[in-house]
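Heads up, the chain below is alone and in the form predicted alone; it's given as structure tokens.
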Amino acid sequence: MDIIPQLILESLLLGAFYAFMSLGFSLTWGVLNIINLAYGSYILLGSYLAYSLYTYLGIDPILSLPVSFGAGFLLGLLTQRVLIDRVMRLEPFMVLILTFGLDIFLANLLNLVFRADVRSIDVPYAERSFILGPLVVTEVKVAVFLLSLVLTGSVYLLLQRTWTGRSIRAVALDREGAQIVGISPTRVFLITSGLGTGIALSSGNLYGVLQGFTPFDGGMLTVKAFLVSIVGGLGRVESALAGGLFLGFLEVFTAFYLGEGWKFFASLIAMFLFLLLRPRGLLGGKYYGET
């Protein structure tokens, strides 16, 4: 059989999966201008968020979406309120610095909680799969690709037919203008990042479904959302997903004719290279609400 239609369909899947786990991560960069390097501990946050409701509760993580990204909408707040608006006037690398030390503050807060051991959530239909004529889809695989487009649309919704989405557009666009028509960069701020980190959390629970996970992938995370908005550019949730699905068939490519090992240096050779060559990425502007 050839394997190139299977490996097309993998990175579809693995790609929209991509685009929501780094929306959150685009869009508090396009907006708050500012780099959150943990981002990917939030997504593991959500992972054990999910991995616990169904071990002790039995709750599904797809079911239990809606108390990750409530979780994290709180979360996302409150650090905005007490830790990043305090040094956002300050030099961008006072950011960087306080978000690294989240970073590590939350990796072992969930290594003294849960342990370095990989956990993963076993749902039964984990294992159980389907053929498409000459292509075999696992239902985790497909279930994790219908939820991802459908949230990442429901982003995208926001953004576009809302006053609130209107608002974070405005704001990442030009704040002076947006406080001379009244609206409040601050409060833009908060919402941006509760639904940052919402996205975070929610996004975790889907990629604990996928594979297994431990307290110290933050990083690799964090990387992964970075390159997808590189590549994809902050412009719109377009952007996102040209930059998921440009990760998803790296990924998969990638495994295949050069083995596990070598994907995560492939990502970043490729977002070194995005860097140099097209800082934009391939759809976006320089700020989230330019276009």
The other form holds:
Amino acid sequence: MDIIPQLILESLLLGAFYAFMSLGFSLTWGVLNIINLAYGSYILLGSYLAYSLYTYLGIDPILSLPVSFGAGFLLGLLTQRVLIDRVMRLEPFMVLILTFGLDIFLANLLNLVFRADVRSIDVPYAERSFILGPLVVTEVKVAVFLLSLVLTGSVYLLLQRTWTGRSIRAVALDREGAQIVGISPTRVFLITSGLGTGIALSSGNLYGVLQGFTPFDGGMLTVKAFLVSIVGGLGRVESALAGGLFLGFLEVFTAFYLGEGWKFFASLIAMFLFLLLRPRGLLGGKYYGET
Amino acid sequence: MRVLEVSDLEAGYGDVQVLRSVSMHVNEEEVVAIFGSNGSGKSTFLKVLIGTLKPWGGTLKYMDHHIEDLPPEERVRRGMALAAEGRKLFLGMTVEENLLLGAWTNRERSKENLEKVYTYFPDLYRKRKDLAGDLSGGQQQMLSIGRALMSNPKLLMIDELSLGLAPAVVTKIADVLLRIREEEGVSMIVVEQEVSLALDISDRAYVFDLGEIVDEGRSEDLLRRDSIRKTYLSVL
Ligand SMILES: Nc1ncnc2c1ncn2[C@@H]1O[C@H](COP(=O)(O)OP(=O)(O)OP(=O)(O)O)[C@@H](O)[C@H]1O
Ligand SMILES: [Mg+2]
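Mind sharing the form predicted in complex with its partner chain? What's above is the form predicted alone.
Next comes the full complex, and the chain you just saw is listed first.
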């Protein structure tokens, strides 16, 4: 069948986006050892921010990526400093409840401001397509794909090549080891939370140009980020790429063969199966916090 | 001047007290050994010194300054370094990355210190691209000490110097330690179960038992003392 190459192409494009989108989730999970249930709503915050900047000021969502990242970074610092840090010290499990509440709060806040209508960021190039022989892809998807790769690559370089990145990995691998070389875990938690939330909001810009969104899509996005994280295994950028591609293929193929309505079900079923059968992910990688 | 002065230190976990009224000191360029039975609080003591465990009471003075309230990063910046029990290496990172992280508080000198550590431990140079998790026990111990040296410590603390290592490796590491002391004037606290080794490489020693210091003295004197020989050196 001729449709297969087209589906594979779509899967790859979408998979790269999911990898970038989930990177912040897997990073905070791996380094802080917490699961942030508000993550999906953070993504939507970015989408609505990009939507507002585009609709009211005419700023292209790609140009406003740094704005979303910056806003997310500050938000991450703030929530870590004011809320999460204290709770995770006293009772790590309660962070789940805390971020669950935060998620509901953000969804309702967005609903209050933007109402529940489906919004979309309709950039002028949304309708244009590239045609490569038998394959057709929209320019938007290609742009999102390339940006996702560049941004994921930047995070990789940050983690591998900079002192800050090394300190983040050190805390993830051995918190006490990090302390005895003079790294302050509290500071690393702050930076990681900032980075993770920055990634969430900026991926929201890309999400917003890919498809329509409502204030209550956060839960679904969190599940996707969770799935990507457990499929790849925590801890490495490569893992997020593997997980992202998995989700890309799963969604594109399910949507084509079973219908759009089955897409999210497939994610959920995959999540349950992974939790049951391969909780360490496809690559069998170690969790950040272990060793 | 004393590099370290500890008075009436009390510490523990939760509400279980481990250290009871521990007082000791370390002079400049001195190697001090600590030994004593399992669970007597030696590692706990080093944790309190580096700052990952808060003391309940007593005073800690380093280079004439109180450090009780300083976080570990500030203590490391001022020249304290610990090669910890269990080594606490970053097993998923390369040898060189582990060493560089040892220079976290001392980045300007990371290049020159890296070379220095590689001269002390040529094995580490050969393995610099390998993951720390793939090293042998002896190499990991070298890495742990090398990482501690990357911060240019004035007081180097080593927990379980010889545990699980072949005698040849232990000799190699002990030689390096004595060289470091000579060349850089580093003071050291070495926790070591192998009492003959502990007394051999140190100037003075403290004996821990149930969280208290039960004996202390110059190493050469302790080596000749009957009580020490019977209990710890299994010679009659
Ligand atoms: N993290 C901890 N939480 C609770 N208790 C601890 C902890 N670490 C050590 N202890 C207890 O504190 C006491 C002293 O332990 P510590 O590790 O300091 O002894 P040690 O002298 O280093 O022993 P070893 O020679 O076996 O290394 C022990 O009774 C131990 O069970
Ligand atoms: Mg010990």
